[in-house]
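Quick heads-up: it's one chain on its own, the form predicted alone, in structure tokens.
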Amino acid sequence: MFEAKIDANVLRESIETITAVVDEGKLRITEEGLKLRAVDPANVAMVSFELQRDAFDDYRFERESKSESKSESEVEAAGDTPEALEAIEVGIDFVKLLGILGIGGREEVNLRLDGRAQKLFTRMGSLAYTISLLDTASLRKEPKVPELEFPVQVIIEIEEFRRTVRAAERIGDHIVLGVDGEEFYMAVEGEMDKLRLTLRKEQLIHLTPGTLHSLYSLDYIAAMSKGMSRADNITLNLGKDYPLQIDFEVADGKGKVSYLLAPRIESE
């Protein structure tokens, strides 16, 4: 069982992090709040999102009972963790959802699963909605996490990220982000245009001196620095021709999102 009330736009903030790389996922309730983990199409991208039960104004959850619920043996045999024992997974569409809250302007959503019938009940208002849950077993397994350790942090205010990769896409369609000494700095090449962000360390808000950069698909960085708008700040964790990661947070420090994106390998 679940139910729940939150801010439309907490919600609504919390769901644009996720639609930023996938259309889709398997979300996991808890008694602790909500997580997912999904991959991209390409394999490219990755998104990792928990939102804690105290961003809910309301937050009601009960465990399967142990006769309904997965014993140890099928969920070893599923690949799952013992941790699904204590957890609800749903196929959403957040695409659907998120239009969905759109239509609902700022009023609070209540949210009520029936995992039965496989639907999730939504009220904003006077407004009601009902969305069919997709099987999870057509979605794709969650996917692990690599372990890296990345030389270079950077820590940089969301609109200066934000307004150099909206200038970029119209020059190229690749980013190289790097570190040269104490400057951080973006830069793209297009066929004609050239475009170059340098911020010192004393502009920031924290850098990791170093020397290097790695070369990232601008399509995939725009996409996440939409999902990322209501942030205040985000963390950069960089390596040379290395992933991207990178880790904000959500609904007043009550959630977290990271990005995972592999690297474009430069040719010699």
Given for the second form:
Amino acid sequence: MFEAKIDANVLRESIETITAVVDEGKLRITEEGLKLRAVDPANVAMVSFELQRDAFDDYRFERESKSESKSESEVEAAGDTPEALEAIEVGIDFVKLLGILGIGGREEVNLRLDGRAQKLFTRMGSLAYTISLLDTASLRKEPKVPELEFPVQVIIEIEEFRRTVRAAERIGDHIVLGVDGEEFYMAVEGEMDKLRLTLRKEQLIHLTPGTLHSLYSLDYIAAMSKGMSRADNITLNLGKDYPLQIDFEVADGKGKVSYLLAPRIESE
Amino acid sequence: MFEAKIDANVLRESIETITAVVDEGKLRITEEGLKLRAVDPANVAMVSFELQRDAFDDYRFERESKSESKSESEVEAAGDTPEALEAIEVGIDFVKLLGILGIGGREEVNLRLDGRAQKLFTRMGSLAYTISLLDTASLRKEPKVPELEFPVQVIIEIEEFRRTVRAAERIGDHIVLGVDGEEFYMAVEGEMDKLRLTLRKEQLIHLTPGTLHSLYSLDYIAAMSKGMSRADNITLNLGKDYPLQIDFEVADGKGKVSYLLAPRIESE
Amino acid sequence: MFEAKIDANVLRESIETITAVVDEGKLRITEEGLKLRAVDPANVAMVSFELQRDAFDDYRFERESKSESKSESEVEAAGDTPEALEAIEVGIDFVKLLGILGIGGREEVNLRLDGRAQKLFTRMGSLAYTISLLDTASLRKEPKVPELEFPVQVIIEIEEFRRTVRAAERIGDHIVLGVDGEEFYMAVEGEMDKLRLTLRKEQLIHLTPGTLHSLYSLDYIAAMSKGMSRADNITLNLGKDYPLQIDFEVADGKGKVSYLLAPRIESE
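Next up, the form predicted together with a further copy of the same chain, please; the one we just looked at was the form predicted alone.
Zooming out: every chain and molecule, the one shown earlier first.
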């Protein structure tokens, strides 16, 4: 049994961080809150999403018994331990859900899960919206988070990042993110033009000095940049020709999102 | 002879209620004001429009003698009684007229009809726009209003209605409007999702209790919803598998519009 | 050597006046400021642009010696006089430059020319953008300004002009600009409709009385109308079946722009 109440804007902001990477995914509901981890169809980007129960105005979760709930089949298959049953996994078309939520006002959204009927009920004022859950068996398996060590961390204001990404999109398809001594930079080269953002340590919230950079696909960076547009700051975890991990908060710090993006090989 | 002065916003709002159903139509000008009744090309929807002369800042209408005016030929053909001559009927491309009016500011619009030359002159400030009248003979005949009796009336705020229609468009092609006891509802079902607005009597301005519903095409409902977007409240006249009649006011109550929409047959 | 600092909005406004007519062109940099004169690909419209050095917050120009600078080759070829060397001519893709400038905020833009490397460096805050200069040899030659005498001058508020152009675009492809006694008019005729703006002398900032008119392509007028949208007033220089010259100021009067547009022949 899952039933919750949440501010419509907080829910929208949260779902937007997910739809920046995937259209649909398995949402895991536990006593602590909501969790999701999903990889994009091309296996290039991953989103890890977490929203604590105290981001909600009301949050009721009760462990369902095995016989009651179809929605736990996946969980069972994955291990069949009693612990596993403490989560409900539901397949959700986030793009569709966001579309409907986008029409509502600023009010509160009520969520209620019917695991047996495989439905998620959402209610905004007098408007009730019932979405059929996706068969979790048909969804991609939850990815393993690779073990990564990032030698460098940069904390930057989202606006500076977004604006650079928007300008970069006019110039090329790939973007370099790197640090050079006490400077962080983002650079893109087109056939004729070059764009480079350079921020010194004192212009950043945090920087680990170093000398390294990696190349990434701008399409993915741009989508992520939209997904995190309501954050204030983002933390970039960087390495040399290494994946990029971007961490940020949602719901006034009561939610956490990480994007992971595979690097592109630089052609000389 | 017809000459009038009207606030640009009032005129725009009025024409928008017409273009929600038809692109062009026969406007009937009388001493009392303007009237139009027209059916959409697919014969599914009808608009009845009426704007009283006191919605105008200035309104001059003079009966033309038969020999003077070409524009009355249609009226004559329809009966040739002296009464018939007390109206001038003009064919107007409302979409085109609205396009030009949309560019002007908030000022006043002057209208002047030249029946002989088959022109409508409009003037907004220093900008004069002359539109050729359409040949009324080439336009569809004014429809008869069917005799209908509606067992149920619901008066609802336009915003609640519009928002539901917008959400519904994301889900399906048809929408059910109905009452169930003391509740009014709008419901749409897609392949995977369902949306339902439910408003209790006390959430409405008026409701006749009952138990009935009808199914309508969402495309038409959505177009009408735009056409009446500047009204505050709308009155829904409902029956069981019956046409829908929506009544609302324009021009601060000095104009009245009714939309009539045929029901769709529900497939089980 | 050219290096300058300028308000981002002033630079954007300036470039927009150029891109209304051409995508790319040869910008001539001198001790006095920037100049450009270019003709559109169809040879129908010309833009003459001039931005004084005091429109800049900082402006440094130093004559380069012949051997140092590739960018002067064109200038040399054109005459090889010492005077010619007092200008640097650079080929710029203005549409691309505007695209990047459009993303920045309201801050200051730093410009620096590297004639040897054929690059223009622009910097907005921490964001550096390097644009490759176009080969001036591949660009069209700077047009000669024809010797024209305009019997009539009309000074009009840009808003009245723009609004008429926008309405006119819905009706036809050509527009007449003329004066009739003490009135200025703009008129367009479609198959069914006519639009006419009439302004009496006292509704204008200036009018030379007369009786003449010319026909112009609306596409060009509309593009120019956008290019001068940030001006307050524009001066229309008119003749009978004659080119139209529109003069206006940019950068708070520290820049001047003229558009020249060939007339269309009126078909009876």
